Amino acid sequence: MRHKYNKRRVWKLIIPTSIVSLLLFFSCVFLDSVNYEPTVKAGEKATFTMKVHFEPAKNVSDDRLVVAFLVPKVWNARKNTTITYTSTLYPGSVRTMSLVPTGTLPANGGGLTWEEALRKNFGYGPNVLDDMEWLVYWSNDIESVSIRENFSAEIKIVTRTSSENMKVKLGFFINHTVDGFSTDDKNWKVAYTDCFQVVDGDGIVMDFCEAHFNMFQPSNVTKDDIATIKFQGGIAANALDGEDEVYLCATAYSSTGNAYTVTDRSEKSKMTKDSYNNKTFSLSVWLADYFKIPDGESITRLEYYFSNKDGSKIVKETGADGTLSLFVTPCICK
């Protein structure tokens, strides 16, 4: 079951910590609220804090809390996030929780890792980029309960973000490891943010949140990278429009300040058409042969735009004024 709370500062998901005893016993498990600020200063700490609330209906012994998030790749969040919560069965005790460790299997599963799992059932969200992972964590704690009264609990996700300048959509999972990511959904909740922003940072904003006519994966490389550049033409009507040809028109600048252009619209820039989308078109390079960087130079950046094949009609980034004006993706190495 997918929630989504459109209150000031709440966010749409749950991601209780390790309350490990909080789920060995309930069969439903609610989403309250996710309150946080929805803009962070890039490099600074984050923090989302969910209450929720269980309704315990059996009895269960050995478990585990499970709880997951969706966040970019270049956070590092599995080095630079803690989780810890509060609930009213252990008043006054703030209780922790740690990662699932690698290669673990959730029960229900189906032989998939619980991070596999994830991926699997919710791939990166209602995000347009998919350079983001899901990480799985489980309480500390191991405890055996009997059904008991209802109750509530706080939990506290602190995460550091990067310091690339971003819009993204954040995704939360709970679940539990006696459950083990059945098909009940009593027993797990996912949900994602609003578009959540990263502010004051290095290079242009990376934007999950919205589809533009370019693509560039993943977002951060160097010129010994493979990457994939994507013209998305079915985003809204655009001068390529109906072209069974599109090229990619593309400049590498070094951080020497010496730039590299490719924009001949032969066969190496030619890009090739989507099997499930006609209008979308794709080029995938080996960053240092295509433009062809010399040893010593890295790249810092890409300007691009997308052509056909006499150069007669163009696609560039419009602004919000209406001027164009050349596609950029900062190259950055994390």
Given for the second form:
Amino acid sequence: MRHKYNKRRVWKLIIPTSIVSLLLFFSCVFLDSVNYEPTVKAGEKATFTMKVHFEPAKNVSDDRLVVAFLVPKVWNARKNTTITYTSTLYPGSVRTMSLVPTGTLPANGGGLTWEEALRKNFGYGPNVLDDMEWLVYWSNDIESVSIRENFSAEIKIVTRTSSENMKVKLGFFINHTVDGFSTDDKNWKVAYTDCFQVVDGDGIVMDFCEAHFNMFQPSNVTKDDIATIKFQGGIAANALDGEDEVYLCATAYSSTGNAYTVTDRSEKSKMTKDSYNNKTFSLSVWLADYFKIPDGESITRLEYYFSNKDGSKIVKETGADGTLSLFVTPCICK
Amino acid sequence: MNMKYIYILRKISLLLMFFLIFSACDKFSDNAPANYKESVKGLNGTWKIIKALRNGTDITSMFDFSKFRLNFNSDNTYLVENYIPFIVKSSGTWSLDDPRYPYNLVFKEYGSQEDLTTGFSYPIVDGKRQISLSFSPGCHSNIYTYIFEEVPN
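Starting from the form predicted alone shown above, please give the structure in the form predicted in complex with the partner chain.
After this comes the whole thing, all chains and molecules, with the earlier chain placed first.
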């Protein structure tokens, strides 16, 4: 006997199935705020407080809270950070978090580690330099959460800044291991600070927040690194507008006080035009080889400017008072 | 008569079932796992860089990696040609931390007492064997990963 097509019968099947599906897959994580002092003195501790709440839609056991934050590598935050949290699930109890063991894979990270998955999905956030890293922590306690048991938590991140002056937009991410960085952003949240400043430190300001005519990466180098120097002509009108060839004119200063200069505007110092931004030119060099630094000498800083082929048009750093000076990049390794 | 016939049939059926059950329960003999051995990783040959990452960013097209060659010899010596930033500058000897399941490749330059260890993987991609090595030739905070492919003879 054939079953008759019966609308009421079909809906009786569809509705409960849909509800069950929603319950299984619809759980929400909210990052309500990140509170912090906008400025900190170099070398001192900075505190960031994340306020989050959860609206779980299924019973969960064997779960851990996951928090990640995006920091400049030079802070060495992996060794200088503590994270604690309080939760309405356990009033009065301050709980601790620790770094997720190296190589740990989130359940839905597509075979990437937590750090790799965050870098792939968010990069370095709104920052213009990539010398940053995502550090991922999880709660030391394994949690169980019941369906419809909404709760909130306050996560306190204390980290020590480095000695460099800096402007940077720090990133904060919240998730939990049972979700494991799924594709549904209801289950995780990410947020960034405004331009956070480290002041009263050493040297020039490392500015992760705003693009400048020059960009040097990575920010920590020795002469045995491959460094990339960029001229970003698109950020403002400048003397090299319309030039098809841009050259790097640079001097490396060594620890022994020697200067090694390449300002001949030859093929060696010719920068490559960016294929998708015709006002950006870049040159990647092995510093020791490019400046012919002898064995036994290290480099302490680079000074440079950008020029057209015949040297008639150049772009240098423009100070607040309009004075021109060379771009300076310290060669540090921390 | 009928009862006796049924009784005999039952006995025969039971015997048949008994026979079928025990003949079906043959021992599962799969010797493969015991005999299987992961092959020893052979690196002999000349390798070139096909991809280079610096701190996770692809810099292959930004720098000339094309002339660099790494020659692994069967006597566990190696030769570096057209040096660019790498874990070793000069020739020496190499070894794997485990010949079948290696995680690290160990270099030792001639005249040096120091072992230089690099993270190692040995995947097959698009039917071709590759070597992936990670190291820091300059500042320790910069991690470079070079992916090599063998140069055909």
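Heads up, when I say rigid core I mean the largest set of C-alphas that superpose within 1.5 Å between the two forms. Keep in mind the model is a prediction, meaning the values are calculated, not measured. Positions refer to the first chain, counted from 1.
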Using a superposition on the rigid core, decide whether the Cα position of Asn35 changes by 2 angstroms or more between the two forms.
yes
